[in-house]
Amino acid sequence: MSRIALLSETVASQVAAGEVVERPASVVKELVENSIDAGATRIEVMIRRGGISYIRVIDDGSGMDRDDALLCLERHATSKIRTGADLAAIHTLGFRGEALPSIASVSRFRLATRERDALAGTEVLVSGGKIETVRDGGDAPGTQIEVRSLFYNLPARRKFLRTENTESSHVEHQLHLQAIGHPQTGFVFINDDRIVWQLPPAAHLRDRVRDLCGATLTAELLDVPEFATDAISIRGLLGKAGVSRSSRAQQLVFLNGRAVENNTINFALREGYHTALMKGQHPVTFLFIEMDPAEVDVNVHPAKREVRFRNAAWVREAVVEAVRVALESDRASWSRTFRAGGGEVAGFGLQVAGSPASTSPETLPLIPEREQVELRKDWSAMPLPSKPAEDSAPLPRELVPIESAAPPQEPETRNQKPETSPASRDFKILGVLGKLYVLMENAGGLVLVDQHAAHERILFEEMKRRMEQQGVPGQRLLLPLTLEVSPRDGDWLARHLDVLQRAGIGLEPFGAGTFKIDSLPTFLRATEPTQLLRDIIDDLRETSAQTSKLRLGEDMIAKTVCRHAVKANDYLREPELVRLIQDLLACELPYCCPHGRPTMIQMSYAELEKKFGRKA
């Protein structure tokens, strides 16, 4: 007797539905995507009991005639593609022809549709995949779909659904993605007869993000200057340096209008931010990528969540470059705040307290422009504040930080003037708070600078720059070590031996799958060098072609400069304070330290007026 039998059409439909319809949010996603493909300018979604009991999606799209209304309920019937070659040129969100028949097979389903010029529409009622009624309807142009009692005929699937609140949150998340991805379309979301939000069509992405995520977050987003080549175009919004989340919940990426998940893009975003992002944090992004559909495979996952790129390397390069340019534009905008431009901050002088003990207004004079003091040319002339800890790796002689001297003695007379310093039209220093925070005034209001974080950034960029120009000095090991790697890692190491040599790592083949390590960078200290080297190799493999391969030790560099940077309670003389701010302003990323923490905080005049009750 044969043990293999064909499944009935009903069972086959229910099995197939499990790949497309996981929960109510999956139903909403598929129906809304069909509405967008139909050219809808307004989509209304209503759910009850988290979508388990009732889902309704109404759009004003192109609608269907009776033949199409019946045919769309057949499996693999679609208007999106005709031949296999069309799979390489998919411009729509849906294309499989599985969504509607799958949904209809596990629910009580109603479809009402009408073309714009038609006198009457069509209404189709389906229960468990079987068509029960087909009749004329008088609905408005467009399409209306109702889904009741989801999984009523599959109790085993129904019991795996979560609570109503959880399912509602998943539906709202899916609509959030669709609304962000298609700002030109208006959306209405109704949950248990309560309007959650009502979004009109938006002219700009920023308007839609503000409506959904709030004005506070939107103010912290940067416009990505449109990055376009023959093969790829990137635009959108990115969080400023320091704006991050502990998860990827707000790391949204849209490829040809479709919300996608892809590790290549995740790594590229992380690499683009680099030290502008704290370790363990994820950037806030609303990134839109447009590319030739032939260069990407969206037919990987039944729910179309994952995609694969034909050439992932250049997609990664493009994303890294777009992020870098966006952050650099913020750097230029940020810098203009402190520099004279159009007379906005012209005329600002320099004002510094003479000593911690001098607190009266008379001891805080405005330094005239004509009085100048020659500043130290660089940090190299300044000795270390104290003997570093035993486990601290020494910095190069040229990178020792500024002096930490004891506070000067109280002046003999009240009217004695402190040391003068050069005036600056870029900013005005008011003093030091708590022996750590430098208070400055700029055109926007009050700025607090963390002197430790600021000095970390200065030393980090200087040391990295020297490494990239001169290479990393290596120190030979008394006893060489061996490193056993997989064939894949071994091939990668063999092709990048010159890069590793320039990075201070001495490697050479030592048999099949084994390499000998005879030198390591001088600034690295590790109890397990082989494990450290494996981590470094993993980091190097994730860098893009345009990224410096000398990034391998940046975590160690950051820790090293952290030990040697000025600390809280380290008193800085006036010229040192001025030079600290000037060098910080000259950095590539002056607004965050190498660990991604902010170096400064801006408090606007409006915020100060609000705190003092001068403004509502």
Ligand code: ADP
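Keep in mind that this is a model prediction, so the values were computed, not measured. Positions refer to the first chain, counted from 1. Each form is matched to the other, and the largest set of C-alpha atoms that superpose within 1.5 Å is called the rigid core. First, how it differs from the form predicted together with adenosine-5'-diphosphate.
- Residue displacement note: residue 71 has its CA displaced by under 2 Å between the two forms (rigid core superposed).
- Superposition on the rigid core between the two forms places the CA atom of residue 53 less than 2 Å from its counterpart.
- Once you line up the core between the two forms, the Cα of residue 442 ends up 2 Å or more from where it was.
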Given for the second form:
Amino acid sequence: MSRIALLSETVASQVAAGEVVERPASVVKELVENSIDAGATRIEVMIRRGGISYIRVIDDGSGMDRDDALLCLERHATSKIRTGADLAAIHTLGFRGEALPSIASVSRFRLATRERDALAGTEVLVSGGKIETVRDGGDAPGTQIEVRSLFYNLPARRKFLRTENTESSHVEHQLHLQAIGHPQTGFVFINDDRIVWQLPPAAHLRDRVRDLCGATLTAELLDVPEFATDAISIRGLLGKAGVSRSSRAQQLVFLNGRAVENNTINFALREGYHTALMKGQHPVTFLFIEMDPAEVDVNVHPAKREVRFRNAAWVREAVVEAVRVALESDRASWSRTFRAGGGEVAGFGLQVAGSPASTSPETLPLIPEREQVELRKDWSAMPLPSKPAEDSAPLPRELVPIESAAPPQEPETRNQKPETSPASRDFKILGVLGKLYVLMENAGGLVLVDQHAAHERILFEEMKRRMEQQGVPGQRLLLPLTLEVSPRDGDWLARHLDVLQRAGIGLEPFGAGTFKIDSLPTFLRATEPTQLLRDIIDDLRETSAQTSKLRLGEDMIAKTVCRHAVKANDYLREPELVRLIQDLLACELPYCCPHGRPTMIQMSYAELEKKFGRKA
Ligand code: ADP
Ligand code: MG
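Coords for the form predicted together with adenosine-5'-diphosphate, given the form predicted alone:
Next comes the full complex, and the chain you just saw is listed first.
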């Protein structure tokens, strides 16, 4: 006996709806995408009770004639593709012709639409997938769709909806994505008769982000300098170095106008930020990637949220590069604000009676005594790279200004020397808070520097530069050590021997699964070198696929500098503080430590005035 039967069109639609329409937010997404595809310049979305009882989307797009108004409710009816070949290069947000029939099959649905020049429009009422009324109607040109009682005929699905508040926050998030993705389109969002936002069409993405996310966030964003090759172009806004979030909620990526989630891009963002991002944190991005639609498959996920690239490698490279260039551009503007006069730093020039500096200056080195000797020896063993002929006055690069540390001077004598007059400086050091935070004054207001983080950044860049230029000298071990590793680790090590060598780690294969370590970087004073090497392998193996070979060394450096840097509680004398700040300002990425934590915080006069209630 045959048991197979064709499903009725209505049931088939409801089955398909299961994929497309998960909750009110998915209805809103599909309807708004249709409005955008129809060329709307203004879209109004209204929901009631989280969208469960009512959703309405009104647009001023192309509208439909009567035939299309009926046809659009059929499954697989679309104006956006015609042939299989079109599927290989999708230019629109929709293409499956499934959304409207799916939505109409699980709700009480009303469509009113009118083409721009048509005398009359069309109104169609559908209930649970059955067309009940078709008549003339539709007032303004464009399309209006109302969806009532979502899932009224699918109790199983309705049970899975969350509270109205949760559903409406999903709707809002969805609209948020659409509004960021299409700044040139005006949006209005009304929730339970309250206007949540009203966004005018924006000429620039930054305006839209400001309207939607506020000025505070917008001020933390950098413009991505337009980056384009034949195959791909990238633009948008990125969080400055050190700006991050604990979730991906503000990591927005749009591919050809569509909000997407993609691991290739996630990894690339992480790699692009690298030391500018705190471990375990996520960058803030509003990134727009445009590429030939033929190079990307959007037809892999029911909600079209996931994409697949034909050539993931160059997408990755382009994203890494775009992030890098953006962060670097910030360096330039950063220099303008902070280093207007060449980054000069003035000391506080007066000693508080009884402060350690005035009593025993000799006991306050930049680096604790014990480490000083070793560090100086190690560093001086490496010839200083000639500094690239860069912008303004080259700043001293020496790390430990012990010999040059002049005895503290009286304020009067300081002020007589024009080059140390605080007025001529960009920064004036005011003092140190809690033996950790250097307090400074600049034109903008108060600047706080974390002395440990600052020193980490300085050491990190110094070592990186040396490694790039001549490699880190390794120190031969008297007795070579052996390291036993798993086949996978062994394979990884064997492929990275040259990089490790450059980082000062001399390693040689020594029979099955064993390596001989015969030298280690001079600056490294690990008590357990084999354990350290294991840690390095563990940490780096997972990222090695995405990480360039130089980055490998960087990570290792970042780990080791932390131990060498001046700690909180290390008391610094004034000349050392001045030197520290000067060296920091001369860094490539001065505003965060190699682990992505901020090194300095600016508190503007405006902020202070606000705090003191001088200004509203
Ligand atoms: P798809 O978007 O995948 O084509 P839909 O079911 O979402 O499928 O829509 C079917 C068709 O109805 C679209 O191809 C389009 O021609 C038309 N349509 C839907 N919404 C609108 C709208 N707001 N304005 C104009 N035409 C629309
Ligand atoms: Mg659609």
